[in-house]
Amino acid sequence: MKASFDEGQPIFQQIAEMIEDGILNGTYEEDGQIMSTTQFSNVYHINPATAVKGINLLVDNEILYKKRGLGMFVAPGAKAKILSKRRKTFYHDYVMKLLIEADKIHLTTEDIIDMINNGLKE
C-alpha cells in the first residue's frame, strides 16, 4: 500500500482506494479481516475519523462488512465489484478520451492498436 497521499484527492477516498488495491492484489482476501481504523490512523498518521470515513465508503458500496466486536471484513464478491467499477472508470477516463483525441487527429483503429503494441514492446 502506498504511504503518501495525493493532495488533489480527499484522504478518505485514498484510504478506500488503498483497501481496494489490497483486495485486488490479494493482500486482503474475501471474508478476510482488514486493518482496524486505529491501525490505519497509526500507520498513515491520519485522524481516525478519516480512516472511518474511508472504510464506511466501502461498507456503503458493499465491499466491506462489519462483524460486531471483531472488525471489518472483505465482502464476498468484493473483488469482482471493484474490477467492474474500475473497468468502467478506465473506459470513461482513458479510452473515451483516447478515442476522441484519435478522431481529431485522424487515427484509425489500426493506428491505435499499433501504437499500443509498440508501447508494450518498449
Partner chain sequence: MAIVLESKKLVKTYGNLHAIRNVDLLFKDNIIYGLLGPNGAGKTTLMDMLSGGLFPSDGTIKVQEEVLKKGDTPKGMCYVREKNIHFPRLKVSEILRVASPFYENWDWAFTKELLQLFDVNPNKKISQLSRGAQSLVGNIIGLASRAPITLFDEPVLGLDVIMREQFYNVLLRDYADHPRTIILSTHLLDEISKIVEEIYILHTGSILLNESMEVIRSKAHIVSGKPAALKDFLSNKNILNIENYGNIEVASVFDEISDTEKRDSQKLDISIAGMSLQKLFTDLVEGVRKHD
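Could you present the same protein in the form predicted in complex with the partner chain, rather than the form predicted on its own shown above?
A single chain, with no partners or molecules, comes next.
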C-alpha cells in the first residue's frame, strides 16, 4: 500500500486502485472483507466521503459487494475482472512509455527484448 497520494488524480480513484492491488496480490480474497471507510479515513487522513466514493466505484464495477450491517466484501470473480481490465491498459500505461523512452535513448527493439529476456532469467 502506498503512504501518500499523487496529485493530479482524484484520491477516490487511487483508493480504488489500492484495493484492486490488494485483491491482485492476495491481501484481500474473494468473499473476504476489506477495510472499512472509517479505517481508510483514519489510516490515510482522508475525508471519509472520499473513501466511500472509491469503494462505491468498485461496487459499481462489481469488484466489491456490500453485506448490510457487516461491511464491504470482494465479489467472486473480482480478480479475473481486474486482470482483464489491467491487461487492456497495459500497452498504453507501460509498453508505450517504454518504447518512447527507448527511442529517446536510441535503444532498438532487439535491445529491449534482450533486456526483458535477461531480466526474466535473474
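Only a predicted model underlies this, so the values are computations on that prediction, with no experimental measurement involved. Positions refer to the first chain, counted from 1. Think of the rigid core as the biggest set of C-alphas that the two forms share within 1.5 Å after superposition.
Relative to the superposed rigid core, Ala102 undergoes a CA displacement of at least 2 Å between these two forms. Fitting C-alpha atoms of each rigid part between these two forms shows the smaller part swung round by 36° relative to the larger.
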